[in-house]
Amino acid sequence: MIPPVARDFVAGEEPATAFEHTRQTNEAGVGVILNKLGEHYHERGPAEEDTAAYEQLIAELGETDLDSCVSVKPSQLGIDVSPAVFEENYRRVVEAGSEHGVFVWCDMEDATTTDTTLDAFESVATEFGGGVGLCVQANLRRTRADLERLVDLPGKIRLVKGAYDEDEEIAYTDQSAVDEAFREDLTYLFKNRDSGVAVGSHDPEMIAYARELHERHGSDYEIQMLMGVREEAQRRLAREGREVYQYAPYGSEWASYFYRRVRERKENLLFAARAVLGV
């Protein structure tokens, strides 16, 4: 049983609960991302039970009308038994999306897994095309050179400044240096994409700096929050018109998802609080 704090983060425990949660998220006009819990698995065979999950889930959301996607983990899917385990169950989700129709994200994680992720990102862009998008984080010093290497591939590719405790010669640990490189790799995304750039970011002034960006160079986007995090800010932006995705996060393994929230940073402890306190 999820305990109501938690309840505002999670959509459930079941993928039932998850498309509810997505139906009633689309009518306030905000699309959904969903990730099933789960991850840094160091044998085979529970990485293969999330691909087949995530096969399952991607079918039944290719039967629905609902504005949603998914989102996969590395080191869900196996990238910490082997680079060849990850990737192929990787192709396998990407050529679950392409036949139902469903877009599938890959996020990022720690640095150690940034060039394995990077190369089968490539391959499957490069093979499927549109349907597949990947998370940059803004913190880590060696991103604007990712980005040149992924800016001319189809796909999308969603900017965030970073969650995760990175040593200071590879990463910007400072907040005002991590929101300097977040402007600057923003920019250059919308300079030299047309479409599929994504801002994960719950910063105003990183929203606003996005709209500004939209307005002088033209390029699509779309703006991507958590559940549970700034709420009515992507309801308001939806009306607004903007386009904004939530990404919900569901399964059992939800209790360790939500307190790593609270602790990779002190404003997700305020989120918290917050929600405990009601105010």
Contents of the next structure:
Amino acid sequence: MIPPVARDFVAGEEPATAFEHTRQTNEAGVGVILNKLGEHYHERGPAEEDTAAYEQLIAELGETDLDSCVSVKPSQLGIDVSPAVFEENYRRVVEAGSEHGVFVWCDMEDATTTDTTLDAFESVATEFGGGVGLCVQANLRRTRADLERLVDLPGKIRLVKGAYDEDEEIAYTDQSAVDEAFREDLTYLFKNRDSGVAVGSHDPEMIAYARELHERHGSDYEIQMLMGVREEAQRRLAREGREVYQYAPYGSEWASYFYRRVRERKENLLFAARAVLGV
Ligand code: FAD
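Cool, the form predicted alone is there; where's the form predicted together with flavin-adenine dinucleotide (FAD)?
Complete assembly follows, chain above in first position.
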């Protein structure tokens, strides 16, 4: 069972609890991106199991009127087994999304997976004509060139700062350089797309900058934040008329995800310690 302290960050262990969380979050005008926890599978079996779980989840979501979509991780669908296994499983999930009218996001993992993930996305976005979105990371030096490749494809693009530690040669490692790259990439997206731009950030400065770009260029966009992070701001932005989505993970592998959230920010660490100690 998930302890109360982790429940702020994880929408339960089963699809049923994730659906209930989605229903409640929707009431505040915030959509939900569901992610079944699981990553770095080195064998075909678990990757196929999670693929089947997503197909089932999507079929069930398609029967509801929830404002929700899904987001998959390449290493959950088998990219560490082989690119071919990932491509096959990813295509199955996208096919299910297309059949049931459920949007399918793809997260971006470490830089060794970028080429394969981009190729797979380009292929499904072209074949299915939309209904899919891809995350790109502003900390990678290559991202601007990748955006030029992606910008005219159907579907959506989620820009994030990047969560993986990468070498200086391929990535900006200084926070201010990452922030600058984020602004430049966001500007490029707003200038070159009428819609389908997603700002995956909790940073009030980036969110304000996106609004500025929207006023200047008119492109439609959405803001995406994680469950348990700045939820008050998520609801406020939705009340102000912005399209907001909350990325909500669920599943039995909640512990490692929760500890990652706790480690990355001292406020979360304090919050977790207080909850555990009851002070
Ligand atoms: P930071 O640069 O960490 O912080 C900037 C400011 O934001 C802070 O000063 C503070 O004002 C505010 N802030 C940040 N965190 C908090 C907090 N916990 N509580 C209160 N205020 C806070 N990364 C990937 O590499 N691949 C992915 O596929 C991916 N998908 C993502 C999907 C979503 C929806 C989101 C929100 C993030 C995703 N990330 C992904 C993670 C991302 O790359 C960043 O590591 C993460 O979002 C932290 O950067 P930031 O822009 O939110 O703010």
